[in-house]
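Okay, so here's just one chain, in structure tokens, the form predicted on its own.
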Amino acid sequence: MKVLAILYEGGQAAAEEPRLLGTVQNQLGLRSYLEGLGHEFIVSSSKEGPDSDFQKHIVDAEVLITTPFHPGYLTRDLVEKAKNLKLCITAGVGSDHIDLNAAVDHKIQVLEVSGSNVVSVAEHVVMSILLLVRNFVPAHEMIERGDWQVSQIARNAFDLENKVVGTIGAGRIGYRVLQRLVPFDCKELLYFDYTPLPAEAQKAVGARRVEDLREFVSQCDVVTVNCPLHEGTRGLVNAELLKHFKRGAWLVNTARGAICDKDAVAEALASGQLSGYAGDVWNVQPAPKDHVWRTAKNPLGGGNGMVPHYSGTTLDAQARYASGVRSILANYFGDQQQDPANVIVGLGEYVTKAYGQR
């Protein structure tokens, strides 16, 4: 059996740090396991175009392992060429790089390692909120330049206490963000989701659900995006919705880049409609060098908290999702039932409600 893994290049860092399991070099710790069972294991970062290792090997691979941090985009066209493909595993959380409708049609199972990086991402969200609200990045850059002008930083720095913070999506990550915000004594915690939280969970964080998205964003000082990317959320935060934000609000997106319209966000930042935008997800990954989010700033020259996609691939998260991938493979090889929480697409049907369905 051929198992194909598309992972990111680790370079010297992976050579020096074996816990960087999600890299081409360290291969999720799977090579000896898979080859010991007699399987062929192909690992590469090459994923773009017809001459890529991804497209060369997908035609006869039975198992595909991908990662949200360096996604191999499995389109319907590629699914139809992949005659042997039976199982797609996401090493992490988020399988929007796979055409899920095509997977349903071709009876290809899609699984991810549910919960493997939810704490990691939730922590990154809170960090991003704080660095925007406190105007941290311009302050640090000032120090690096050798300057010292407190007023230039303090003029746009605030406390998180007594602010209204809302999450678009209150699932595994969104709820953990709310939990971590409770000690900051925010004025109010809000959430927008297609389904209400269980009463006990909602009470535990003191959150209020707002059912209309425009009304939701108009009440928030900080909006954080924590929902999956699918047909219903692509371009959800666009120029029209941004008009309904409080002027000077902060926006954090660690979900998927394509949920936010890149140009609309940059324009809102430049105009001061947004005071800041932070996150680690981009509509194309790796992001082009000229991507507008790399350099977008607010009128005071700050407000940019963008980083490469790493919030869910801390060393702790990598240990969890590498272990989860191995467990999924063991269940598959042994014809054992998979953990239901990991199954996105079963044999010819959606199993989860997290992704938009036809």
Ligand code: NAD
Second form
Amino acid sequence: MKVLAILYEGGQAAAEEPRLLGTVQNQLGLRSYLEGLGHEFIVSSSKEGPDSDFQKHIVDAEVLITTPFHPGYLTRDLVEKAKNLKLCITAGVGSDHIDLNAAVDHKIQVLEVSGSNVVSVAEHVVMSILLLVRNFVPAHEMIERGDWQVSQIARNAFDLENKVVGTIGAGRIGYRVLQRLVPFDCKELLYFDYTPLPAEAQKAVGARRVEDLREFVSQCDVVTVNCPLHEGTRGLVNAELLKHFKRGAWLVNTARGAICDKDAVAEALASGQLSGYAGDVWNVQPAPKDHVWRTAKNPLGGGNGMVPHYSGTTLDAQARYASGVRSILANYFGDQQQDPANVIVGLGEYVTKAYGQR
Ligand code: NAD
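For the form predicted together with nicotinamide-adenine-dinucleotide (NAD) instead of the form predicted on its own, what are the coordinates?
Time for the whole complex; same chain goes first.
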């Protein structure tokens, strides 16, 4: 059978670091396993346009492996051309780059390696909250420039203690963020999610659920986005919602770029409605060189904590999602039941409740 993997280019780094498993060079460590079983394994980073390897090979692949870090966008159009396709595996977490409704219609299963990088992302979220609240990036840049002007940094630096922090989405990542924030003695921890936390879990972190999104954001000093991208979350944080944020709030989004309106966020930052925006996810990946989030700043010239999409692809995470992909493949080849936690779309139906209320 033909297995197609669209992975990111690892270059010199991947040649030197074999633990960069999620790269074209290191192929999730799957080549000898798959070829040993007699399968054809195509690996490429070429994913855009009709001449890409992705579009060339999707027509007869049975299994597609993609990664959110370099998303091969499997649109409905491509699903319709992919006559042999039976299984899509996301090496990581987050399968919005697959048209999930089309997968349901065409009985293509979609699985991810749930939980594989949730600690990696939760740590990144806490780091991003701290670097915004404490005004870290401009302080470091000042040092590199050879300058030293404490007041210039301190005028916009705060403590996280006694602030209200809220997460949109309190699933695996959102909950881990709340857990990690407990020792910071925040004034309150809030969450907005149509799925309430189990009472014990909510009590363990002392969080309060707010059911109305505007009310939720209006109470937060820091908002962190930790829900999947789907029809109900695309553009959720837009100009209208940003008006309801506390003036000068900080926003961290490591979920998906398209959950936040690109221009509305940049404008809110420029006007001071937001003091900072940080995250690693972009509405298009790789982000174009002139993407406004690369250079957007608050009125004091700081407040930008953007990085390329890497929070969930630490070397620790790569080991976990590479081994998770192999288990999913082994179950598929051996006709074994998949771990239900990994199944986003089963045969003709959504299995998860995380990609929208249906
Ligand atoms: P999860 O399925 O455990 O939790 C998602 C939560 O979001 C669920 O509780 C769900 O009810 C909630 N949700 C869905 N729609 C919502 C809405 N409209 N409003 C509020 N809450 C909503 O998923 P997870 O493991 O926590 O991952 C969440 C997302 O984080 C992924 O789907 C992915 O997009 C992103 N992610 C990013 C990286 C990265 O490297 N930056 C890595 C992993 C995951």
